[in-house]
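Single chain ahead, written as structure tokens, the form predicted on its own.
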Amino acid sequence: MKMRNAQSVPLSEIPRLAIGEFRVEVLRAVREGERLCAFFHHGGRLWAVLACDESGLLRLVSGEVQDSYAALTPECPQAHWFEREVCEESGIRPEGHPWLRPIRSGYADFYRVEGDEVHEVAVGPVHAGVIEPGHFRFQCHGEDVLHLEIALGYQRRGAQALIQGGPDRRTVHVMETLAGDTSIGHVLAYAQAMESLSGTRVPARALAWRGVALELERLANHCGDLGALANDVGYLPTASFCGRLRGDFLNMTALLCGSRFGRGLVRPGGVRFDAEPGRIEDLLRRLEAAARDSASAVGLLWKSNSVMGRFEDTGKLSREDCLALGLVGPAARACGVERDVRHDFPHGIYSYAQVPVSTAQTGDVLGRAFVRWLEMQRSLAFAKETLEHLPTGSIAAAPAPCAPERICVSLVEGWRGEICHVALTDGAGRFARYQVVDASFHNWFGLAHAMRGQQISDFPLCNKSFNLSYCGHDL
């Protein structure tokens, strides 16, 4: 079954393959260049959402399964964490999986490297910073990291369980807090799914405001990350400036809707807040000032030999490894992979306004930092042009109830990368299953891979260059 982003189709049209045929079909698709967006168990079937970035098409494949099946992971590393998640949640075993420990429980055995002078370094789950818990187990020979295993899920919140049976009054608030720094990204993916399932047409002005909000979210977080990377190598000028500038971008979102994180702005059918000409002019002035100050602050990074010495060749990933692992977002684009939902699977405002894909070729901390800076410049240009040419008209349409027995896949390019929401409705139009895949779910294993052969002292810098979400993973 082929479909576009945020298009709904009847569940009855999804073929029910035998599990062997399902496995063959998924592996064939990945070999031919498609990738796994989502993989889950529901209703006695395994479901796979496959994306073809070149054609802009999504494919849905399902296979009937009982207690076990032959694992995909040995031939498709992208399935590694997905299969562990399915096994943890349903008990269905992927036979032959190379490391079948729970994906969201930190209390199982860890992989060990044996040998003379090999030692373990355990970090977390409680950290010195004000962050959520996560455990990092390093196998080291001297200072060199041979293997890193990441254990998350210490505070799994059961957010996806709260969504089942919806939508109801609390559903949208759950969406806005799936990953607090990505409120706009996740609620937009949800709104797109709801609008598709209900046949709701969103006004053009609302689409424009959604695009501005999503790019402001990207700007705030990319700017904050560049400052944090500077701080990790002791370069305080950029760290100090970017800390303030992140606040400036957050305040622009607050000027629009009253929340620095954009909560309350996006709703199925459109947006809840508009702005009069005076406030739009204020936003444009703030964007101009932030663009000027960002160029000065971030420009210092590329001129500092000491910063470049720490960024270059640290946490390096090859393009081949990036593709094999199915990485998304700036982490993938830093490896030269042109993968961006706004370009490959455009929906909403991005169907009419193009944002160029920003890439680097080095695959290291420098590449991930430089991609963020390129994206900041292009987000600034997009937000400015959109505000200067806002469509007229209403900002919301009344959403209708969701149609029964349908499925929709909704993709959004959040600031960390691809966000995927898969909604399946039952006979009453309620959510029989709602699967969320945050960009972090794809990329945590990429961080572990990037640390191989690095010195353990490089971990804070590598970790920050990915800046993945604990709560977005622990749904």
The other form holds:
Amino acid sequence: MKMRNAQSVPLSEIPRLAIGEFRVEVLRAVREGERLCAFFHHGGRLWAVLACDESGLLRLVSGEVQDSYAALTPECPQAHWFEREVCEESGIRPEGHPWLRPIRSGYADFYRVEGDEVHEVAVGPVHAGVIEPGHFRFQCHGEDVLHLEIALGYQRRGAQALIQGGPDRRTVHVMETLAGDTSIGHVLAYAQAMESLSGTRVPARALAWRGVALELERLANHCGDLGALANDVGYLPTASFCGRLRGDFLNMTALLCGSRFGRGLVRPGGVRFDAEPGRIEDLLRRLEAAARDSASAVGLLWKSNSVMGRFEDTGKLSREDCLALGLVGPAARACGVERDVRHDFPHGIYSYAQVPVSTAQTGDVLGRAFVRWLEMQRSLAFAKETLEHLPTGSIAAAPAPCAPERICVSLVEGWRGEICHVALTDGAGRFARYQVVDASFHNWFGLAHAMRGQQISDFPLCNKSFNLSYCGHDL
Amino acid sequence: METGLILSSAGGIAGAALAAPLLSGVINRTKAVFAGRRGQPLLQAYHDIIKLLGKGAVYSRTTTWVFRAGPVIQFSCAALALALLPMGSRPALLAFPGDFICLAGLLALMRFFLMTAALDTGSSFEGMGASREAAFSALAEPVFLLSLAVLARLTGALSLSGMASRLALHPAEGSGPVLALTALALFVVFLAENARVPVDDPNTHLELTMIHEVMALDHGGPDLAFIQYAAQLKLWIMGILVVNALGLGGRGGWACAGGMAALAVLIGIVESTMARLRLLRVPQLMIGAGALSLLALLLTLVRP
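The structure above corresponds to the form predicted on its own; please provide the structure of the form predicted together with the partner chain.
Entire complex below, previous chain first.
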């Protein structure tokens, strides 16, 4: 069953395969270049959302499953994390999975490298900074990292269970806090799914505001990340100025809706806030100033040899590994993979306005930093362009109830990468299942992989260059 | 030695003991100016030490007397080293031929107890910090001794006080290049030994990247105060050596103080304008400094 981004189809049209066929189908698709966006268990079936970046089409397949099935992971590393999740949540065993440990309920028996000179370093879950909790277990030989295993789950809130049976009044608030720094991204994915399920047409002006808000969120986070990268190598000028600039971008979102993180702005049907011409002009002025300041603050990074010396060749990922692991977002684009939901699966404002895909070829910290800077420039241009040509009209359509027995896959390119929401409705139009896949879910394993053979002292830098969400993963 | 001279030297030591924490204040203020911030008070380091002295200490059950002895021994070593140090035009309280080797020995002893106290905790972080400290200081120490040997050869004096006064008052003809090379080598050693950028980052909160800070992570209260104060004294001691190598030290109290202030500002500028080196690159920096001091030594040997 092929469909577009945020298009809803009747559940009955999804092929219901035997598990053997399902497995063959998924493996074939992945071999042919499609990738796994979501993979979950619901109603006695395994569901896989496959995305074809070239054609911009999504494919849903499902297979009947009993207690166990032959694991996909040995032939399709992308499925690694997903299969561990399915096993943890439903107890269905993927036989032959190479490392079947729970991903969210912390566990003790980590992978160990034996040897007299090998030592283990345990970091977290409580860290020295005010950051989210997660446990990192390094197997080291001197300063060299042989293996890194990441144990998450300390932020588990049961968000998906809270959404089940919805939508209700609290659903949208759960969405806004799935990953606090990606409020706009997640609510947008939710709103797209809701609009598709209920057949609501969103006014053009609302689409434009959503685009502006999503890009402002990207700008604030990319800018903050570049500053944090500078801070991690002890380069103060960029660290300080980007810290302030991040605040400037957050304040622009606040100017629009009163919340620096865009809470309360996007709702199914449209947006809740509009701005009068004076405020739009103010926004444009601020954007221009921030563009100027960030160009000089970030420019210092590329001009400073000592910073380049730290960024280059640190945490390198090859394009092949990136494709095999199914990474998304800036981490994938830094490996030369042109993968961007805004470009491949355009929806909303992005169907009308193109944002070029920003890539780098090096796959190291420099690549991930540089992609962020390219994206900042393009987001700035996009936001300016959109604000200068805002469509007129209303900003919200009245929301309607969801149609029963349908399924919708909604993708959004959040600042960390692809956000995938899959909504299945029951006979009454309520969520029988609501599956959320944050970009972090795809990328955490990429971070562990990028650390192999690296210096343990470079881990914080490498970690920051991915800057993944703990709560977005743990849900 | 006359009583007056002894009193004067003791006054120098007291002045250094009082002024040492101010250096970090000047460094931090310089960094703040570069970053466009107001920065912490100049006297913040003093407040920190006083605050820490008023606290209790917590000891892990896995630690032994080595852990408790560490801070006191470090402080004692640093304080003793002060007595060997000529400051301004005052000679050191204790000056004897070859005292610079004794100074290097005291600093090594200080480091030894910092490292053993860190290893005593059994923490993987502190172990890594101690291992880095051992690796880098093994490279920094020869450069340090070599640089002082150059100064000894150049001035013909075998005590630090003799070197300082001759460098300031009777600089040998044409010794400029030698002094510049030696001062540069000493400055690199100074940055490395005092855990400054580009070797270490005194501001970081990331345990995996730290060298010096990580070894003090399990110390608290008065113990931490002693470690911090000992580190500030060490910063002062090595700073004085750099200032003396430039011939500023022996010219009197004000020249010496001015030199120290300029040095602190210079560190602030270095830390504001460059990133920290990758740990793998630090040995190259130290070898580079070693090459500078070796070149300086060669120059002194071929001089008539």
